[in-house]
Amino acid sequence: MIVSEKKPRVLYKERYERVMTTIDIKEPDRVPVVPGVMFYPTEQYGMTKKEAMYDLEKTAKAYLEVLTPLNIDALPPLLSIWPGKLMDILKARVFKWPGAAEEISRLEDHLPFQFVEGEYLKAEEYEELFEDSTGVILRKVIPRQFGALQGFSEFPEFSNLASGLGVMFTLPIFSAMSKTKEINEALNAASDYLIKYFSITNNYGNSLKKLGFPLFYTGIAMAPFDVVSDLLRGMRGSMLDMYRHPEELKKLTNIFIEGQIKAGVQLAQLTPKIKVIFMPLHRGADGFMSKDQFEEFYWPGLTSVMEGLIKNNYIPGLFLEGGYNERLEYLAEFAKKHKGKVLYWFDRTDLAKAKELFGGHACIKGNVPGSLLNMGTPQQVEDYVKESIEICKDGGGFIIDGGVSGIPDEAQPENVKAMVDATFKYGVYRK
């Protein structure tokens, strides 16, 4: 690993020149490294998981005093991290966390956060969805993800609200009601803490430039067919839903195409140099569906979604967890006809074949085995990391990170620095 002495201004643009370059498919000077986090630098920094969803201000100082001495290209969002208190605030049921209030959500201090899958939207909801969508979310679907918000289930009908009278009598009255004193409670406090929470971010990212270190991604999206599996219908729930109600989920998934566009592009103008917005894919892979329901039921909405940043000159950077084998010739696709404008993250999947489907049209992002930075040797890490260099690096468009998670919670220090030192090795393209 290289220690330079240029000026930190220097650096921030060299490190954002050659992130910038690869994905576009060119060859930078050397292949970066940029990897993903998420408790692995509170670990080292001896915080429990507990205190780093609780203390954000001490979270930011461990990821720059971890992250910044393995000089690497790009550094993470704190945003991989969610705030406990926050949680606490609106008694979040769609979560388990370490520390929280309330024993029924609260986890051991050392155990990571976990999500609670639930068919928090019914079946035989469908139709009245699609009739008063709004309704719906707002009086059946948050109450249930949320303790402290169950007061939105008395929110007035559309019928009562469409009418002046209704407005004069049935609002007063809901806001009188003393689970609506709660939430307006609750919200206040949230409105608090958010307003710190994106002052603790902003400092990071202010820190991190003045460092010379550029931030990744800022912005998040999802797979329309993953907000409905993830929070609304469960596992369970779609997968059933593509037997028997198969129309109706299409038209759901639909629905929410526009606003993960949006929701990705208002968080990532926070960070206007920041292009790359990070989608998490999650029903998508190998095994969770076969490749008809795939191409059916996931697929459209996906691509809908990355088009839409893409129109918005946006990055869609696809964090594909699992195998992803036999969807490559759908990612091909896509990124034969959106050359330099998308960025796949691979976990389990094959970097050779990737790479000669579609290495020269979409920058390859991966893929060092969580198992092997955990419990392998520095010497494995390296030659692991060679053997990808050699595999991807022609012709730029490709940038080392570990696999499921990036650099895992429980990573060996030495095998961190193997992975880095190998890329600064090995992924030279020109002295």
Contents of the next structure:
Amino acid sequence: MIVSEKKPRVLYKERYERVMTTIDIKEPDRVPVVPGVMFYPTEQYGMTKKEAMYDLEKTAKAYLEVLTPLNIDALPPLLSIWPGKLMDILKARVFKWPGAAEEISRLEDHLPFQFVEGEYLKAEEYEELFEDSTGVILRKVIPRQFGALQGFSEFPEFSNLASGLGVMFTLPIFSAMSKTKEINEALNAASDYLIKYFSITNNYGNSLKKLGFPLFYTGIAMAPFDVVSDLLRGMRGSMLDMYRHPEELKKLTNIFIEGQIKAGVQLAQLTPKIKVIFMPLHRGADGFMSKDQFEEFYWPGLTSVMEGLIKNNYIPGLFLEGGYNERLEYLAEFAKKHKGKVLYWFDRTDLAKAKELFGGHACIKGNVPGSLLNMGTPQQVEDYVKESIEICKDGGGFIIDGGVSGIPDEAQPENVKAMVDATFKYGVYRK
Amino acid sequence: MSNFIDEIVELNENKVIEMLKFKLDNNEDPLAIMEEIKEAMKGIGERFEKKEYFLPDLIMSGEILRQLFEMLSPKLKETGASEKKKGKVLLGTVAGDIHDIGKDVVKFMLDANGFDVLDLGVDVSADKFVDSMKDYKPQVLALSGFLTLAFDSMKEIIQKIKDAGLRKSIKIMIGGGTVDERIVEYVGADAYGESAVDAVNLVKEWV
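Please give the corresponding structure for the form predicted in complex with the partner chain, as opposed to the form predicted on its own shown earlier.
Then the entire complex follows, led off by the chain already shown.
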């Protein structure tokens, strides 16, 4: 292959520029293909999902060995495989995952990790939360979400700590409690683990660069409503709140705007590559809520985070899982205000309509269906990619990827190859 | 006094509960009240079909109906009446998948349309589906899944149903986040539904 004869440094630059030019809504030499993945590489490498989450060094190797031969234009980071060990150390209750040390969190080895929804903040705690959000999050929410941090429920009143004696007596007493010792041990173990974890992710990023591949997506941020709905009030709770506590719900959502901006940027700074921040959206999709509800509860918080990221010179990369055909006007409005500063990754959304509405302003990524990559033929995949490129190619601003989570874990390798090769074949703007 | 049915459909929680209390205090016929509630459920289902109602509204209506049934059921038991359902549907999220949103919406809509639904919950194994089919004897099996791994779980479940000699006696529909019409043949189902409304239409067609 001619491509692989080039030096990795040259290839890196070419690929980086191809992707950046595309995001900037200009035509590069070719439509980039940047698939997202979760467990596809580790499955191909013969690892169980448990092994992938507990042996990240091997996972990194699997990513490199399975994905780089495809000659795609950028590789995904390791952050979509959550470290099982870290979740064990903190006794996470908000997820279930394969191989968890505690039975209550354990799924079978071949299953991916999944969220456990619940009311980690109760409706009757709203008022208390607004009076003292730090206190309620520390003493109530965190102990419910993480078993190893239950001791925080006894954290002394902050007001007591302001007097010198409070610090001299109250804090050491808190610190001497057995539950607090468990917190200390867990956090120390988590810190030690994270040092190893970041060295693995950094090595992964460096290896990629040496091989000529940029890293796509650096940090992660969420829509504030999703933070509330996934991890605090639960979907049921958050949706009942729309009726019973609408003002409180909005106020709670707003609390998470700044936090999501900071979290996204902070993680991104650790690995300064292609500056797109991954924003997987959950409840915004068609069918979850009405337009009015979307406009009142979801969209304002989300756009505040997106604007915050843009101000920090990052590109919010929304993963619009499911269909967003009823939300296109909102996406268009934002894109028109922020030309070349936003990326929309679509799953079951009509690409032609998206291209028509805001193709000149926002980069579109997607959307080869998971069912096709898993069960289709290479020819069907090629046809789908060809058609998508015909629809979206003009003027730049289009990246080929799978629909749901990119390449599904169970995808057929020949179909994945067909997706990439079809992009090379039909995506050329100029030789 | 405003219309009880309309107030339920409008999801005016406090008002509706107050109205039911009044009705019960005035010894209104519990069966007649039940009919009104059923009528309201139909109205809510229609709004969902027309895309006027979405998940928050369905969840809220579920919450209101739960409270109404709690208040009404002691009186209903006194009458000793039992209601006839239109048909039986067995429902569950398939093995390996713990997502329940889509499944719950389908359950609500089938309930609202007068079908008897047995919900096996999430992460349901092939064996459990087969056993429940033997006990419950549904006419329709509804398999839900959000993750792509659900394709293979559905396939396995339907295979086990075939192995148990039960395939011919049942219609099978599939649905959920990543499922589309391409999956129907692969897993050996009869049909795919894009939405809960499709699910209701399929059951109506089959039963």
